[in-house]
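The chain below stands alone and is given in structure tokens; this is the form predicted alone.
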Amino acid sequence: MENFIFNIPTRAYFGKGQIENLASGVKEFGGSRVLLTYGGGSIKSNGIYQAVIDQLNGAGIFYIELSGIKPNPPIEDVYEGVRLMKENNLDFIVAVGGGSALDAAKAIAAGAKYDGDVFDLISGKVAVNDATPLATVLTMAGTGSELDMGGVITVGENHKKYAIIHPLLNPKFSILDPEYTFTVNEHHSMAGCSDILSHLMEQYLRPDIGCDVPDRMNEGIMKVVLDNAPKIKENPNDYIARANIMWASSMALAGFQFMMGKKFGAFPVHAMGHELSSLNDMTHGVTLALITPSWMRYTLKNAPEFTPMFARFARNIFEILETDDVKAANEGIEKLEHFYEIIGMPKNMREAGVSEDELKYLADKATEFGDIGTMTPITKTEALEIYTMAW
């Protein structure tokens, strides 16, 4: 187990009616002039937008709106947010929405305190050393952005995804009302569940020694996702199921797994999924469901020393009774694929609309900055093999 410092700086207001804490929270953390960011118009049809502005207006808080944050948020949306922040002397950000709106807000928060091009911060050329405080009102569970310190921004004509990560980007507080997710459609709700599961797996399936506490926590939360996702699919207004999935999303990236004795490292499935998402404008959770089983089979084949880890996953998550590790591991992958099928994820990349001649491009882009992987290094050639297996 590695040394670690434990600190979760984001306050969570969880449950029905917690929007009533928005204005007081903004003021508590020094906000008086707010940038209100959100995506499409859905929050105006389901009442969330009105609840937010009622809070701000009722407290006499000045605000300017940045609407239309796009899925897989492009840097152009960040540029516009930074411009509004600086030109209007804004001192706080309230991001309303799912992962895209929240991720964009984090990049805006960093860019508003930087004199140069915000891409310097997003690309890692310059370190973040200051950020505007922000809060979130979550409307879709999945990315975990509401309790973490990172965001993913899409840049350039080839839609390359960059992660901006810094403790200063943790929201000061987040409003987590499960009822706000009732109107999320089935596809995006289930993709969010896939995303949560992947966040948990990326911390669980890594070669760390003696990290029993985070591993056992992960096992429990993974089971929560497996149990509750089908309930939401059956009844989108199941408050208990929505609440459990929303909190699972938050816990998956709240820092427990990163900090409690685990080495930080990029999960290769995320890097490969980002490229698939960029090329085909595909929801991130869908890409993870497409690639994860193939990555698992590839690793079992090429790094057999990690077979016991996959067997533990199969036995502790899916309750596989097989005593042979290889057989147990493969049964676990089959169970995972069955879960993806239950929640309506595509069976393969062909079904998702990916053409075979795109696979080499995807492999090139996924590894353009070097090998990826937390167990065994994945080069361009190996990435192509995994994509091909998933196709």
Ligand code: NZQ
Contents of the next structure:
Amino acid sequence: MENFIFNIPTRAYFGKGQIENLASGVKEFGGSRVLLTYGGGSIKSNGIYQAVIDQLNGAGIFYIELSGIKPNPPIEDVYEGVRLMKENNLDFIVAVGGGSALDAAKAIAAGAKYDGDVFDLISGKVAVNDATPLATVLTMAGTGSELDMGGVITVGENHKKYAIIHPLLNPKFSILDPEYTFTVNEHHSMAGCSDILSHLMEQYLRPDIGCDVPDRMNEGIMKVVLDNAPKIKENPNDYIARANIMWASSMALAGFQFMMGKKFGAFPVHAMGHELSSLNDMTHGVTLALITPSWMRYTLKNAPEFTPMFARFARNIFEILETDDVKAANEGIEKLEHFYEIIGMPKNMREAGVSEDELKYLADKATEFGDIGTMTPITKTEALEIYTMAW
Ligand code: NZQ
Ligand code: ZN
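For comparison with the form predicted alone, produce the structure of the form predicted together with the ligand.
Complete assembly follows, chain above in first position.
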């Protein structure tokens, strides 16, 4: 177990009607001139936009809007936000939406306080050392952006995804009203559940040893996802299921793991999934469901010393009784595949529309900055093997 400092600085207003805390929160954290960011318009048709501007107008808070932030947000949306921040002397950001609107807002928050090109901060060439305070109103559960310190931005012609990560990018507060997620369609709702599960698994299936508290918490939250995702599929307006998934989203990536003794490091499945999103504009959570079982099988085969960890996953999450570790681990992977099938994820990359001649390109891109492995090295060759297994 690593040494750690435990500090999760985002306040969560969770539950029905919590939007009533938006304006007072903005003022409490020093906001008087706000950039209001959101996506492609879902918030206008489901009433969330009206509730947000009623809050801001009711408190006499000046705001300028940046609408149309795209899924897998491109850096161009960030540039536009930074320009609006600087030209209008804005001092606070309210981001309304899913991970894409929230992530763009985080990069804008950092860019607004930086004199150079915000890409310097997104690429990690220059460290973030200041950021505009921001708050979020979450409308889709999955990424965990509402309670974490990271944002993912897509850059350039080959759509490379970069993560900008810094504690200054933790929202000051987030409004988490499960009713706001009722209108998320089945595809995106289930992809969000797959994303939550992957965040938990990427932190659970790591070489760190002795981290019982975060591992046991993770097991519990994984079970929450397995139990509640099918309920949402059955009834999108199931408040309790939506609430459990929303809180699972926040708890999965708020930093409990690496703040409770695990090393902060690579997420290999995410690294490979990001390239699928970039190539085919595929929904983030879908890419993770496509890669995870193959990554598990590859790791089991090539790093047998970690077999007990995969067997523990199988037994504690899927209640598999098999006493042989290798058999139990493989049964766990089959159960996981069955779960993905229940929530409607495509079976393999072929079914998801990826062609075989794209696999090498994906492997090159996923590893272009080096080894992305945790339990085994994953360079170009290994990434190609995993993509091929997933195809
Ligand atoms: O743009 P609008 O019109 O709002 O529609 C969105 C979008 O089309 C729609 N939607 C959101 N809330 C809705 C709704 N539709 C109806 N009713 C609502 N209440 O859903 C679609 C997808 O939204 P998006 O924000 O793109 O989805 P998600 O939350 O999955 O975010 C994905 C992005 O987050 C990044 C991903 O890489 C991807 O770019 N991630 C961010 C992370 C983080 N900040 O920590 C970690 C994750 O691993 C992930 O990488
Ligand atoms: Zn994710």
